[in-house]
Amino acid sequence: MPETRLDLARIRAARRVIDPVFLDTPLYPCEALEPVLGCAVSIKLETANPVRSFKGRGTEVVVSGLAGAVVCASAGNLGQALAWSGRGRGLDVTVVASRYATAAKLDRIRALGARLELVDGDHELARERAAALARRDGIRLVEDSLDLETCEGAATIGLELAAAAPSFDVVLIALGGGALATGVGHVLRSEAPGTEVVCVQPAGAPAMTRSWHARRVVTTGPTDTIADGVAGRRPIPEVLADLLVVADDAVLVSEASIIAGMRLLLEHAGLVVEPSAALGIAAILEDRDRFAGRHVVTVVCGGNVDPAAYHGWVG
């Protein structure tokens, strides 16, 4: 397999570094989805943990190694597992978000006893805050995706995953930074490589998309996504360079099915997850053919959602 950053050594150590309540996730079949969907569906569940959502692998693996001060950009999912772990470590965590960013997360990470800081303005320019927060003080700047200790602590639910081999034929994954795709692209690449595996973004946010097809990095305008967990318009050209090495497609799908694929899992798994989450079962909605008959695995990825609007669009 040609290289990408990532080493099945250093994500296993990850595992080592990890709080035990964020590993092992369930991986079980929702038969109830196979009827509606034409598939066989397992979920890989990453909502049933102190931050809601996977994100919490990858800050346990960036903070074991830190002392002091870290600052971060977020949509939300990052701050509150950033937050999380750090609390526990001691150490003195500020959080850049937009201000348009989902309420109920921005609570969770003020609650968590970070530092939130809110700019007028999309994700984007979060990020830049946070770099010229962290140059200004000389503290750690975590760049979700650019940082490896965020794909090696993604990366160990596809250790998990590998596990279960050789019983499902693909995996679905959300993409937006990338960690999460790269992270268990790689180690599916190794340790299962009959397994396909599928990224997929909305259509409303499409740059890390439209870079792997096109094998370069695009840039786009203003996102328009309720998915605002994958909501970047910026690929990072490392993340990039690997995703191209593990994806074996990436897919964009609609608004109306991401809605649709919240629903599903309400109804049939009775599990409440962000728009993030329901990115794997919006791909089959959109491609029945294609998933037809086989064993599909999709990661649900994050379970923080605003309840007023997460009413509003499901029903």
The other form holds:
Protein chains: 2
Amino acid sequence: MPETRLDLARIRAARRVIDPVFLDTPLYPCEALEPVLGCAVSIKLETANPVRSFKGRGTEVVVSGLAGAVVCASAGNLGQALAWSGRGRGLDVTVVASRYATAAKLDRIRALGARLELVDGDHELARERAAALARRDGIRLVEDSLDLETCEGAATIGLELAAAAPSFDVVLIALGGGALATGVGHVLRSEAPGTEVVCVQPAGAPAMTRSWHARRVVTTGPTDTIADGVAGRRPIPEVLADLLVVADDAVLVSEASIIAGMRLLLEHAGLVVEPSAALGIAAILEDRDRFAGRHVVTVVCGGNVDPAAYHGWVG
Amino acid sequence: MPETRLDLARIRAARRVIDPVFLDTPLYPCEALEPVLGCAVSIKLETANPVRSFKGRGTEVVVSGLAGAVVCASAGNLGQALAWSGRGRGLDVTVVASRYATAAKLDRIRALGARLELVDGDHELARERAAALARRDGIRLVEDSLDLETCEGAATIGLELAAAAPSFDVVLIALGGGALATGVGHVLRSEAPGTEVVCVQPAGAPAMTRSWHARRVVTTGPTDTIADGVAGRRPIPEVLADLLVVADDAVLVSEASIIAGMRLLLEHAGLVVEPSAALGIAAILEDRDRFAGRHVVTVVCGGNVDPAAYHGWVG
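Starting from the form predicted on its own shown above, please give the structure in the form predicted in complex with a further copy of the same chain.
Following is the full complex, with the preceding chain placed first.
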């Protein structure tokens, strides 16, 4: 058993409180990508649900034990998911986000009935503000990746990957705060130990990857990436500690590769994905030899984009 | 029990021989479409699988009892699915298609290892040629919608819809040869009798809809629609007879509405769909009053498009 904050029995229990609309998502080979990428690619699709990202798995676990009010900081997907899960439980949900966040995500948070507070700064400032609100009002603060429920929810993707036959050689996971990577990684380490766990982050937001390589928290200055969902600057020590146990590697990719990945997923898989969801394909593009001839699964973790921005990237 | 050629026990048995990669597809509310369309819309997504359409459900049933060689006519999706299912069983698969069929579909049929024969005419000529090949070589001809396995496979979508809670007021189903409509309709008639079954066809390919209203087979001249997957001219009498039992209505929609539907699914649901898969949304656009305030589910039945053509339609 990998020694992290996570526990397989708790992850299995988490699965039982998650609305089935978020579970057992499509996992299928996309052969059209094979000649382009030089390896067999399977897609784990986390966008075909009410909030178009994997975050609903975690927020369902968060709200399962909750009453009253809850607040989180979000680049947009966690906020949407918490708004959705909270609405179902009659919770009073507040989301703090950067005013520079993806407009489509902010619109959906409002439409789902959450109170949205915008800060004039980046995601780290939103985290500070959310924490201050929680202290002031005495309400539950949901901290993505630090709160175990968010990791356990994401980890249920790992259960579904581990149950698949045939097993995969490599799993490519977008790396931001770390909930997805540590959650999925923990399960694969114990249930599919032969599968390599590779985390992928934009070179323009490299804090967690640098931290993983340095084996200590490395913070950075302002991020510079279109992958808004993974653009943190201050890794959480507890999450890094888990990531050091479960990840085989953490790699950085360029913005050009992320855009190329989005384009390939559109043209060869018919998928509109947000930049974070193309990180896995970007990693293959940047190191074809590493993946050549292997069976790779990439977690397509979100599909919330501003149509105009998406068109500008993908053309 | 609706009196059609279909049988619920056989449909449940069909489910057991279908590769799970085609089953239990996402079914989820897309709230972003609600303010645009004036009704609650849920999506049954049949594009996140190895052949990007629902046809794999049927071809899995077809090949389950088969050895040797098999031939079908196809606008592209059945051929892809038969190639995929047949490859898994070691079958020798031939697909006959119009040389004017969607290039992306023909490319995938070839890539999946099937023999592809093109005819210089439309889908009805491909059907004639496939039948001639089957007679000449003494091999199994798969006739979409006529062969019960194709309807039974499609009908497993109906099982999944009927099992969902809450139930739906209306199910919108693309109407072409009729396998999808009669299959899903049969199950809903018996398992969810309160749900209205509405079939949708392009005004440019109206043969089956006209036949349904006339209660007898009506053939037409050349079709004129971008919805290649449903562009038949000669309805099959046995399929029409079933459709008369299970459908509440059959409506025609314009090309402009189909394109508007594709655009809405792209912008508000992040889905790249082929024209046939936008027929349901097109029907809502053309008759908003009919659906106002109701809970509608639309089966997004396929996502195979030529990127250039798609861009030309959706802009």
